[in-house]
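Listed next as structure tokens is one chain, alone, in the form predicted alone.
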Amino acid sequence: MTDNDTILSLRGIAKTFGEKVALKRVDLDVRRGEVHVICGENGAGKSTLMNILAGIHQPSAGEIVLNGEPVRIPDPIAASAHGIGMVHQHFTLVPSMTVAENLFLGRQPRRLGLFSDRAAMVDRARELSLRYNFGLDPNAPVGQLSVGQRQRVEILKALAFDAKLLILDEPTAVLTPPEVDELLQVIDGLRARGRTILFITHKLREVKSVSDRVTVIRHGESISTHRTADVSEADIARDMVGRDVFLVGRKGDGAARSFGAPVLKLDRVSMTNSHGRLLLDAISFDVRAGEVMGIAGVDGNGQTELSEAIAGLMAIQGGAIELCGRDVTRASVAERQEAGLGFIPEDRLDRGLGVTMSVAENVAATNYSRAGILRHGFVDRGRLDAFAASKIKEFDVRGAQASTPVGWLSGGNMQKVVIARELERDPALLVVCQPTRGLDIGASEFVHERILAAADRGHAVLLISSELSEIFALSDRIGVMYSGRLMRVLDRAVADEATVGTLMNGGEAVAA
């Protein structure tokens, strides 16, 4: 490698926030025109490092060298002037505005130096979309776009101002599997046009699919940099976690496994929205004690409505739901919990946690009586803290104390708090939705172990996931949803990805 090949060098980058050390020491060289993946567990410091490059944070120590010259990046405007563009994990778009308006928000083309030139803005947006083959209508309101299309608008915002170095921070966290594949194709196209891309992820398939080189960060330090072709997924995972990682799966022959009586029964469950559109179309299935029933499907095909109908968060208009032999069709959430329901929602922030509340308050929310936290009807603070401390240790909730606001934790550790709370109640039925979305490989391994351990103890588990690898690894049977319908239920022993994929797209595949 020559000096001319290097667009960015970081030397000894460190960052502290008060007493918290986010980055200890990171060294990194990025070559012009490559896709360079930065990976590591949640909380390893990946986003902090990228925010330093984007001018959002200032390093506490170290040097940034860009195009051979030491630079200081005091703010995002300076980053843009240096040719650095960042696409954040959470979108920063205005839904009510059009694609073109979002692309040039605050920097609209002007006529005579005074008036906003809308025609020029739309033409420029159209030209950019065509150049990068993004297929975006510049006049379309962003609120009407799919999540994958919004991701492209975010990328185009950076490219509109000639970003040479593009930072993508966990860009696939909210995308469906088909949208992930489309994004990886977009990245290939950008690389072919000479853009340099820093891609932040912890998903090993994406690392191997898209990158030229990979740097692993662990506990705020750069651990290794390799040519991606020279390392295996297992090698990368070992560097990320600091040990060998073994992703668990159902062991033995599922067909020979013995299950108990049905714990959950759905009989022709139907749901419509306020406009009369059918969201669930006569869904019928059961889940038996000791069984993991997986529900596969592309997001938006009724899985969320199914889980929330079972949990009592959304009302159904037809059919019946039975839990542990009890009709709970019209029961409240609390009554379903009493009947044996545990629920891990797909949106842990909105549905699963009180983010301003402490870890102790969250993990104890439905367990005050069971965990012996109450004394004479009042919360005993000592018992509450002791209970929380035991769960923090048992579930390895990193960076947490009983009093820590749960919103301060990484996504993986938030998920562990939800799981700890729900499993503490020893539910007969555990409904688990998108359990590892946004989680790194170490946290995913932990979550999978807990799901399978619950089934091994005789709990019925309904697993809803858009990750086919997760469905196949954990399930005894697989149901496939499309457009609110349950297309088919397959035994895992005879199911294959081609069959399930066809059903996910509305096709009528024939099981092996």
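Because the structure is a prediction, the values reported are computed rather than measured. Each form is matched to the other, and the largest set of C-alpha atoms that superpose within 1.5 Å is called the rigid core. Numbering follows the first chain given and starts at 1. What changes on going to the form predicted in complex with its partner chain:
The rigid-core alignment places the CA of residue 366 less than 2 Å apart between these two forms. After superposing the rigid core, the C-alpha of residue 123 moves by 2 Å or more between these two forms. Residue 140: CA moves 2 Å or more between these two forms after rigid-core fitting.
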Given for the second form:
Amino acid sequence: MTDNDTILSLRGIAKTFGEKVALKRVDLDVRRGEVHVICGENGAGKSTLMNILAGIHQPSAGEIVLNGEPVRIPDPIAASAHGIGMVHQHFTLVPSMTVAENLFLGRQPRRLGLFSDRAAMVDRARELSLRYNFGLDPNAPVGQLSVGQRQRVEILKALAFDAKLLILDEPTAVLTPPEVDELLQVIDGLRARGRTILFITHKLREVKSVSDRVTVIRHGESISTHRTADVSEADIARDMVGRDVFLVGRKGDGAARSFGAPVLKLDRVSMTNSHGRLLLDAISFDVRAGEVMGIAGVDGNGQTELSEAIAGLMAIQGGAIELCGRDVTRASVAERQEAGLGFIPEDRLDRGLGVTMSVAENVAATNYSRAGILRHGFVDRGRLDAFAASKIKEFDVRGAQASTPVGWLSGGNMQKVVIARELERDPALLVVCQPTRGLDIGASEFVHERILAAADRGHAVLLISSELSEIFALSDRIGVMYSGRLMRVLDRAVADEATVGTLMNGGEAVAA
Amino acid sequence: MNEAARSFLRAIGAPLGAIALTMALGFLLVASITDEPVQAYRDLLFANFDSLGNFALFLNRATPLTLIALGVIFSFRAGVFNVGGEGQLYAGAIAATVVGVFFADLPAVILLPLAVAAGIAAGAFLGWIPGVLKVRLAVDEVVTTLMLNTIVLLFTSYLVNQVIRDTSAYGAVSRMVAKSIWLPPMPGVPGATSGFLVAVVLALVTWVVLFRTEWGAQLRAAGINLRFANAVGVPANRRIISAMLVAGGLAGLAGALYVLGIGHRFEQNFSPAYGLVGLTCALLARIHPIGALATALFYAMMLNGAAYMQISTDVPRSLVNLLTGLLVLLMTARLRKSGLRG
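Output the structure of the form predicted in complex with its partner chain; the preceding block shows the form predicted alone.
And the full complex, kicking off with our chain again.
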């Protein structure tokens, strides 16, 4: 390999934050025009590595060689000047601005070098959106878009920048299967035009379908680099986790299951927003004790509203919700918790956690009296810390102490904190939304095990996910939502991806 | 314990550094305008402790500042940017005065609690209005608390001038409240209100309530992330309104204790912007109740010290405004160690 083929080389990159070692030693060669996947568990250092390339962090040791020249990347502007474009995992958009304004934020087309040329900006945004088939309205405020659409704006922003080396930090974490396929096609197109793409993911299907080569990072070290064609998904998974991985699931275990009485009953639940648009359209279903009911659907078809209606966070305008035999249609969140609700919301940072509060306070939030943390009505600091420590151990929350702000943890470990808190109540019904969004294999495996274990203990589980593989792996029955309607509920035994996929797009499945 | 001590040192290191730097810069300034910079600075910092009388005035100054700062801490911890301390203070003062003037015949055991309760209730009511408006109608609390300040200031001005004015006295002051309910001075410090002891106790109580009760944890959760608080079943709206009730109540108590312990009557201009200074104390203490007690004492020392300095040297007392401004700047612009994580 000559220098000409290599656009980027990292030599012995290390990074420490105080006493915490984020990267020990990473070596990486990225060839011009390839799609190179970086794989690794949460906390392995993928994001730190990418932030170093994007100029957000400075390496503590090592060398970055770009186009054969050693470079320093002191800040994100320098990264742009070097032709490195970054799509972040968490959105970096201004919700009150339109799509077009977000795309050209800080680099609007100018008229007379002074006034921003809105017409040109909107035209260019529309043209970009069309070119990549993103179907975005340039004049729509970003705050009104669905999570999936916002992600597309985020990706388009980097594409608009015309970067030579495009870094995508888990771009598919929030996309639906068809959207992922579209993105993978876009990436193919970019590669055909000679762009180099560095793609961070832990979804093995994407690794196999999109990449030329794959580098696995574990505990801050680059473990291996392979041509993707030469390795199997199992090989990559083993490198990532450092051991053999068993993907859990109910599919094919052959066990005959019997379920108890319905724990959750929805009867013609309807919700309209303030503009009179129907968000939930007369949804009725039951979830029985010991059963995992999966709700599949493309993001933004009412799943969020459904989960919030059941959790008591959004009011419904019609129908009734019954939980453990109690009518909770008008009940507060606390009353529903009392009746047996456990709720794992889809957005950990938004609904799930108070990110600046400590791990202890987050895990204790609803559990002060239940977990015996109070003494004579006051919080006993020793008991609080002991409770947190026991949960940290039980749920394998890595890098955490009781007093650690929960926002310092990686996504997977944050999710473990949420799950630890909600399971502490031993809820009869567990509503789980997008539980492994943004999580890697190891953490997803852990989360899936916990969900199935809860069902096996006789809890009813409502699993809402836009990740079809997850729905299929865990569910006993599968409901499909489209445009606020529950299209159909299928038994796992008769459901297949084609049927569910058709229903997800609003079509009536042929296989009735 | 060692870990706790270290984190405590870390927490107070930055404010102490900022104060030291402010003092050093201020000294250069004083040296440039007077021949006796050492004398001026000595008066600014230590004249408060020259006599028992000065010390009493210093404690009297710190009392309303502490109580208002504690109120601000409650509201800020619940995520409400309450800048209505001044109005709540005035409401508490006028309510205690009205009760103390009009019901002067009641025995002290009834009248004193009644006057204090009236002050607390008036302040709490003034905190309740923006709290409810924010929670129910999403009205911005900065606007409502600021507006209420003006309303209350003008309303008390009307009351003191037209209804309860002491016509025999000079200036816009009310009649005296019943002497039976004047607060006793602090033991050992004649002239210092025992209200200061109340403020110290309430600082400790505030810390316990915020950091050692479930109610406090819920209040802070609502302040940190409202959507999170709702999702975990915290009655966040109720906590926010309660926090504003407590915040207003504490500022109202500051007004009532001022009237009962220091002024003995309502004076139109009794507050040198206690509301604003109390807010600054709370922010400098990083909305921590024990820290706020310290910053309130510091501000009281500076405010009174500036007066002594002006008397004995030719340094104008407005220097202290400059110093406190500089301090706020240094505190908020303090250097951070980059602690970003990937």
